[in-house]
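A single chain comes next, written as structure tokens; it is the form predicted on its own.
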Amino acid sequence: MGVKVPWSEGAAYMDGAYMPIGECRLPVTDWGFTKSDVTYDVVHVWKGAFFRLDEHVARFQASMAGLRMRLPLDAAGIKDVLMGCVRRSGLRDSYVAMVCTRGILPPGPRLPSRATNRFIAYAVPWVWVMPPEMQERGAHLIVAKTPKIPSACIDPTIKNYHWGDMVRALFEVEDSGADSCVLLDLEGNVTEGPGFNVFAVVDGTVVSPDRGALEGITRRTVFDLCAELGVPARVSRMTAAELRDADEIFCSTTAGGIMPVSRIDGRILGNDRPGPVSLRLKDLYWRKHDQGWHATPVDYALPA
């Protein structure tokens, strides 16, 4: 008899049933595993409420459409399942994923449209891409030598598991002693980091790359906050040299919010601490979270 896995470690949903996260199993013949033929989205729960849940679900549905995947669940059904995962886990701060794999192809022609797509969801304890102590001093980044997979091959606006470039770049991070990295496209333009969007502050203006990156929900939030604070912001082409010469750099992600940077390729930014614009945005981001901004509360009292 196996060890019983507690729900508090996370809750999952697959093939129409809920289960503790440790009991969730994907068949090894699913194309999501064998071909990385999968899309997903991640939304967080903070102090018992989802943040921008509708927008995450809408992006997930757009990603499925882009990969010609279909589910029998509509947006309301997907949200119900995500709520069910969080309720069963009892987690107040959680990393919540929705996943669609291609599924298993029946015998016959090797055509992806013949598969029945599989929906998986899970809620696990909060995940930090950059831990709070790293954010406090500012992350140390490098510009990776490994280029980003070209957009002509993999659409970066569809969340995917094609992380061969990211993993190779993260080995560069380990070798350098840095915290994380930024990847360039084949023309030398800044794209994104492993799991986060990138921003530079140049002469008081917040700038984010206009190509090769996921159109992040937290990235969108940064622009909303900039508008509220009266800080100019735009998306535009950004070279590695422009990033290195920036006054400030910060990153954004669902799994960590707005994360300041204090070094890039060994260059110290400001006084080797997070910059003033980065801190203003970060502080406002969490303050508005606590005020219930874009929040969808989880009703933990509903029956599991």
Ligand code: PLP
The other form holds:
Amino acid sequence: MGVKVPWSEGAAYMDGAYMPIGECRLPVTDWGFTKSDVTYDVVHVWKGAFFRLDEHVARFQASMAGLRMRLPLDAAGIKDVLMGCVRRSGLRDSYVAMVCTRGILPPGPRLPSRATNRFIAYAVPWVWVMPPEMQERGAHLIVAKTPKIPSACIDPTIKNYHWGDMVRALFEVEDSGADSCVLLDLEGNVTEGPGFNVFAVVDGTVVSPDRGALEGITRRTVFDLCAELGVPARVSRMTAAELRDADEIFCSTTAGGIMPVSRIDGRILGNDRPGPVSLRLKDLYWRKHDQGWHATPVDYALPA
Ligand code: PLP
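Follow the form predicted on its own with the form predicted in complex with the ligand, if you could.
Now the full complex is given, and it begins with the chain already shown.
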């Protein structure tokens, strides 16, 4: 039955029970697997506290509603399970996922509403979409040739596993020797990257695409930090040329925070290092984490 994975490598919850992450298995006939008919959300725990937990759970519930999924758990119940996973893992820095799959369809008409939706949650060690060394020098991005799946087909504001476009784009990244990429929509507008939102700094204003992307909780945080620093910020349509010509570029995600970029399609931004606005936002982001901003402490002491 394979090697036992310790709880410290992660704790999961599925079908009403907690288990070590290595024992959490999805039946292959679940539509979450066979049809990517699934939504999820990810919140992080940093130094023993969740960041913006209520907002992640609210977005998860909105995503479920968008896919006509229902669970017997309300927001408090979901948060309880997330706490239960982190507590059992003992992890102080953790990537915490909540997942809802369509489930298995019972025999009979092939109508998705007939399935009982399945809730899964897990806490695993912290994940960096871009590791700290890459953030220090600034990430090297390319604009992928693979376009983003159109929003009319898959709503990007519902967090999803339709990553066929992103994975194809990540192979372009590997072939080019870059670190990551941004994807354009079919009209040539910048959308987002594989696991992050994108920002350009143009003449002192922070701009993020207004379409084709997940409404990131970290993106919201970036706008909050801009307001605090008095830096103008807005969402707007953004072409690939506008992104390439930006003074600075940075990315944002729960799994890594605010991540500066130093090259795009080989073009060097500034002095080939993270730009000043990106760095101020990144520093403030982590400083405010340490001050308990939007923090929900994990109670590790409760009996497991
Ligand atoms: N866009 C995509 C496709 C993502 O998967 C993610 C996060 O995983 C983001 C953007 C960033 O969203 P958030 O800041 O809420 O983590």
